[in-house]
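The chain below stands alone and is given as structure tokens, in the form predicted on its own.
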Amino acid sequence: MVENTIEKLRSLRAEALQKISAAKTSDQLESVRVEYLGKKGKVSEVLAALKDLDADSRKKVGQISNEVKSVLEDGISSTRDQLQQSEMDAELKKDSLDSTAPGITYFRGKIHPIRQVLREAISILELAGLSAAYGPEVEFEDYCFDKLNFKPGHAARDMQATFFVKTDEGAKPLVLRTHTSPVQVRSLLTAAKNNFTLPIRIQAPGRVYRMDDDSTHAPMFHQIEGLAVDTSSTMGDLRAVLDFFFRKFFDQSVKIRFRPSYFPFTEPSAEVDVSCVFCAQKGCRVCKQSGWIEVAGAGMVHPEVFEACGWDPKKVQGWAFGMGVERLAMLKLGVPDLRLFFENRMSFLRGAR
């Protein structure tokens, strides 16, 4: 019996050698391995019989079904790998796909244009010496206008349209920061708290709101102030300062030049405009033909701001300015309409430098 049974076995390995020789699909292979390896397979049915004999036999046949196992395993396994190559060669022919072409590229993320601009000016000027201060964008409507000499009636609160926020009945009037001019207010009366403390020399970056919306104004944008208060402060030391950002923001060649304007929190007040950096003030559409681009407005700190911060005009002066950063962007990196900066377009976003 020990004999028939290993012969039986034997006969087994070469006809389902055959077979697997002669599978042409995996699913022909497969059928195969469970025609004659599976739980009630050819070879398990023959080992079914291990039972009636001896121990010696027992381990005699089972010696042998275990390399006819093996052997039919091994072959299982490398017709399979031949047979799946074969099958994904002719699905990728048939659905004309062509495997040697790229893959999906993934772009990896990057700081959003505005975010750059930012924090290089942040950085010029903390070259210049101003310290970064920050400050709530829902803002006292006393700090963000009156305390700014913006009388209420005054005309000049007619240049900026702002957005109120509802408050309970009694509780001071608030507002979204139509610019970061409040952050000034709030450093100027805590260094007056602080025993007058000085000099004060801040930067305040930050955003801010205005009910504006076309191509070179947006409801929310950027803005970076400055301040410096001391003893002795000049419009020759606030152009100096500009000077020196300007250059290193976009090129030492640019100039700048101060116009006589008016706001009411500087007395005497100027507009500053650079010469265009895109034509060398040679003339051109951005510049209108004028050579100049207006980037900010500036002045000397009004005595009416000092008073109303608890300061003594008489004792101190300064100088202070702001500039829109989307303003700075869009020269900058040559985009033509605001509203990019905040489309989130990835051609856009991608192609920004």
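Numbering follows the first chain given and starts at 1. Just so it is clear, the structure is predicted and the values come from calculations on it, not from any experiment. We call the rigid core the largest set of C-alpha positions that still match within 1.5 Å between the two forms. What changes on going to the form predicted together with 3,4-dihydroxyphenylalanine:
Core-superposed comparison between these two forms: CA of residue 24 displaced by 2 Å or more.
Fitting the two forms on the rigid core leaves the C-alpha of residue 199 displaced by under 2 angstroms between these two forms. Comparing the forms between these two forms, the C-alpha position of residue 323 differs by less than 2 angstroms, with the core used for superposition.
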Contents of the next structure:
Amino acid sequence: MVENTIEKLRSLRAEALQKISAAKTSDQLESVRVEYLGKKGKVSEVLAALKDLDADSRKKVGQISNEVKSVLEDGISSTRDQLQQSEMDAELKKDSLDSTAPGITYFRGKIHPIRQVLREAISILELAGLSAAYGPEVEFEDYCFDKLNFKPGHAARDMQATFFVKTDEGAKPLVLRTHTSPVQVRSLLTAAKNNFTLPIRIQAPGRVYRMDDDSTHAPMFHQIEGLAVDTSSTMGDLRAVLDFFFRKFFDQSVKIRFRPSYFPFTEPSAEVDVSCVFCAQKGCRVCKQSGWIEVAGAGMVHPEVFEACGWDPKKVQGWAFGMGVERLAMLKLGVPDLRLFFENRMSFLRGAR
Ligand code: DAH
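What would you give as the form predicted together with 3,4-dihydroxyphenylalanine, now that the form predicted on its own is on the page?
Now the complete complex, all chains and molecules, led by this one.
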């Protein structure tokens, strides 16, 4: 009986050791452990039978079974270490970096071309002594038109297809500003309130809105306004500032010219042209063979505007100009269609400087 049990233990040992070394995964190894050393395992079964033996035999068998147990435990634990190591290696290999795989291209964000051109224009005008002033995009109709000498019902009001803003009965009528010129009104009113402080030298960059939408007009676009007021201010000064601006903005070789025009808030008024930046005045499609491109409106501040803002037109003079930023950007960047600036097409935006 004792010999049989010992024999049984030895053969279980051999059998188990073989299965341990054959295990290919730690799961397989674990089932071998359960099969032999688990509570209901084969070795445990033999040990359970010990209680039927006499004390002497129990001691003998007990000793051997402890040996078998510890041999199997050692075998299992060292095999488990090996298996776990190689399983981890395999796992790491799966997630490892393939340095030959093609990369994903990341694009750096860029400032929108309109914003770039606006910033450049602002900084050139700063060099010319005009500091930035801002007004609201939702503006009093009075500031947008009346105080700028647009007479009620005057055709010039319709020229700028206006978005009107709904207001409460009796509230001051509001519009989305159709131009940046109301910032002239705001600057004149503020300076008048501050003891008529002179000189006024401002530029007003910002968004404006008109009911327009085609390849050269958008319902929202940007303008920059200029205004200089002093006891003496001349059209010659205006010309010098614009000449300085356009040479710096486009190229030192550009020339400018003034053509007589009409705006309600200036007298005299002028359209400002630059020599064509595409053909150096040889004649091309952009300048329609004329050699000149219109880029701004300008003039001397109208006496009615001074009066509407509380100034005595006999004591002060001023000049003003206004220009469209999208138009400047199209000319500077050679962009043929205004809508490209608003479509947010990635290929276009990535090409931006
Ligand atoms: N506000 C005019 C427009 O949007 C542009 C303009 C013309 C502004 C002449 C001026 C100016 O300051 O003097 O069409």
